[in-house]
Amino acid sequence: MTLYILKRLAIGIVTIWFIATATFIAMHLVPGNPLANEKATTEVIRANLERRYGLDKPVTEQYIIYMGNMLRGDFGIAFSEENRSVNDIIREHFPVSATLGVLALLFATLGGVLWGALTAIYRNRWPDYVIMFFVILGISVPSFVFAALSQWLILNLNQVTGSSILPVAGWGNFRYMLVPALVLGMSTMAYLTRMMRSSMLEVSNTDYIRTARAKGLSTTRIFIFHQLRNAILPVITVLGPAIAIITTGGFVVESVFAIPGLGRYFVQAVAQLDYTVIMGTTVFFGAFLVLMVILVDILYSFIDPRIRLQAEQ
């Protein structure tokens, strides 16, 4: 088991290095000047800014400095923010994205497992048809459409009731989080529902399920301890990427609902060509995704011992 974990960690480190290198190369291939929006009215001021940010050095030397700083956990100073480091931006705004993402993941996981199990139980009956219609809708329709539609519904609901039942935008208590979290987790919930349905139908035709029925076990016991437990394993495998994608990938949702998360700063950095913020947040997102995948792989190996045995061979 230890060897399996070490192998996964080694692969994860190489993956993060590749993400960091690819991001550095891509940012230096993008046309434009990151200091174009600065108040560098003269060549002297611009030269001083380039010297401060290391842009006057050769690309290879910039890469060495960049990788060295990254190994120390220093992503540099933001070009578009006055006297503010990328680390400060991540430290202050990632908890907002993480809070929204965890709530969205909770909705997506519980909803996906519940609706997927129901569609399998009521296969080819009206509950199956209704749920699968909304699943296809959730997968097909982009999140920004759901975000705009939900804001329109909230406005009409508040007008009908004559009070602010739910806020249209902003960030605060649970009332502010509820609708953005539902919108953010919608597509993941739909994907998990479809996966759970397929897994439940596959497990229901296995020998151990037929054996359990032959032994006279109750339908509820078979469903919970045999069918559901084994059908949920494929769902767990996608939770790692889902956690990272939902937690850090709500760029559109954060922009529409005016949520001060890290995704919103990433979008602003791309618009302003802020090299350090783009590279820092991209590497941070990538490292977070790799970490989640490794953790889920390790968790999956505890749930299914066959993976441990294969890894140790």
Given for the second form:
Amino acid sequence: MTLYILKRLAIGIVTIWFIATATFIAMHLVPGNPLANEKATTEVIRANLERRYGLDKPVTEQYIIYMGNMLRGDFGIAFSEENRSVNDIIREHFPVSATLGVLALLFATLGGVLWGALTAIYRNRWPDYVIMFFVILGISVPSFVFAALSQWLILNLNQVTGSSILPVAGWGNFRYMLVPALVLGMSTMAYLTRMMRSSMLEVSNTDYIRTARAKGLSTTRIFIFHQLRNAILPVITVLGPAIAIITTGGFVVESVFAIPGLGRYFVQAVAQLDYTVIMGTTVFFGAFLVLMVILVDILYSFIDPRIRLQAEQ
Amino acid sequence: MNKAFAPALADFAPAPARQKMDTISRPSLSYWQDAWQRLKINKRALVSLYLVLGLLIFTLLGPILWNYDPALQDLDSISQAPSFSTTALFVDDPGIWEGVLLQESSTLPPVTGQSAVLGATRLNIEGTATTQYVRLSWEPVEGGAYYLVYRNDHQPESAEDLGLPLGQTLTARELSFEDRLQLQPQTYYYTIIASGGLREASDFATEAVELERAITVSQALERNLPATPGTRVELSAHPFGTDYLGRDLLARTMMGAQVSLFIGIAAPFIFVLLGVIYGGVSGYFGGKIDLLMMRFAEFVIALPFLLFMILFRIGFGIGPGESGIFPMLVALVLLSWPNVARIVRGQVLQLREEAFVQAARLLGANPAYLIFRHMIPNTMGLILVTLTFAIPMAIFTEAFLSFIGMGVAPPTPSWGSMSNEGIRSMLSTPHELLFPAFFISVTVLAFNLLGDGLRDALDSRMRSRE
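Swap state to the form predicted in complex with the partner chain from the form predicted on its own:
The next block holds the full complex; its first chain is the one shown before.
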């Protein structure tokens, strides 16, 4: 077990290092320059600015300095905003993205398990057809369309009822989070529903369910303690990738709903070619995702020992 | 004893020949024929197959049939709703309208008191009502100090439902109003209300006015149209409407389909091929090579996909607001092959141990024969299914990246970038978002359902339990 965790962590660290290096190289291949704006009017000012941000040093030295700083958890200073460190930006904007993401993940898993179980129970009857229709819709319609559509719906709803229970955009208390989180979790929910459905149907054909039924256990008991528990297992495996999808999906939802999250900030930083912010957020996002996937995998190996054995072989 | 049994030759007749007793009554089907039959039974898969074919025709033949420049801007027809035939009337340049003024000599109806203001009497339309201008005039109203003009797109039901307040006259002598505010060729309901100064009249007169699309002579000359006032001309129809620059949305949707489907189909083809080769080699040779190759594949899988798509774009030196179809393709290929490689490797590892492969090897088959005769045909179904599922993924990625402005940038249309442009005016002109979004959804849906059908038809082991 320890070996398994160590191995996963080692791959994870290499991945994060590679992400950081690739980001660094990509940044330096860009023909544009973050200082190529109205700030650097004369050569002297330009040289001074370059010295300040360490851009006058050779690339290898910059790389070493950057890596060293990153190991200490320091991502540098933002170019676009005077005297604002990238750490500050992440500290300010990441909690917003994380709150949204956690809520979306919650919706997606709860919804996915619930709908998936329902479709399996009512297999080939109308609840199954209705839910599966929406699942197909959820898989096929891009999230920005859902976002736009939900905004339009909220607007009309607010007009009809004459109230503003659900705000159209912005960030604040739970009322602001509800719809964006639903939109963000939508496609993941659809995938999980599909997965849960086939996994439930698979489990219902197993011997131990037949045995339980033969023992005379009640349907509810079999459903909750035998079927559901086993069927949920494969759903947990995709939670890692689901976190990645939801985090990056936040780029769209955050821009459509004008939510001050890190995803929206990242998109803006790319548009402004803000070196340090792009590098900082990429490495941060990358590290976060890699760690999440590892965490989910380790969690899964605790829940289902068969996976652990497979990995150690 | 009975009569002795003495058979004669005549007692024997040749039995009816039961021909082909040993042949199978059904024709034997090859794997692909069998798969095709199974696919044909699956209605959903068949419908989605037709949808895919239809989309391809739309993309490839559409621009030939609908020969319209997708980049042509027409600022006179911005954000038009879908329409099939549009004729426009040539009218003289509107010039300045003096309006209808009550003569100084004639007496105004007396202002009798605020409570007794009557609603405006019937409205007159001066000249022809066109999208260039609508000129209204009305009879003076007893007690009116000035008049308010409203416009609505439906028959007002109450005094609160008069629609857009267009303006008001300055004095009671002005008995006309010229409306030139964003006129569309539709029916408007104009309402004039007389105001006694403090209070508006409680009743109102509404007149429905149907507008005809019109082009002034000077506008026509700019567009090189032969213009004679009073004649009509057939304008280019826009079945999908136009966008915020007056570009034809149908032409743009077709052009966007070319970009979206090119990335959506070319990228999966390349990375599936790459994955098949990588996975095939890894699985066939096994051992140390396999271990090393799979470690590398696992590592690539661990890279956060969308972040790297954006990084690739930056690495290629494509600034914000520039189009990057090629880098997007390369990035998709470089980041997506490992999943295919893993699937193919697993299949090849399994096949290696199969009896028929062992037998072929025992008979002295060389590796090339084994790979091309046994391994690849047996993984073909799996590869096809993977490819079908990879296409919607790639289309989604393109749309997503273009939507956040990291993919295809204006003026090149793609469904994602068109949605990005359309979402800004979603509330007033929803068709600009709806058409590209609809096409993305239908394409992804069709490929997903086709993938499901193919999986059921080609590989019984992976069959979805539905």
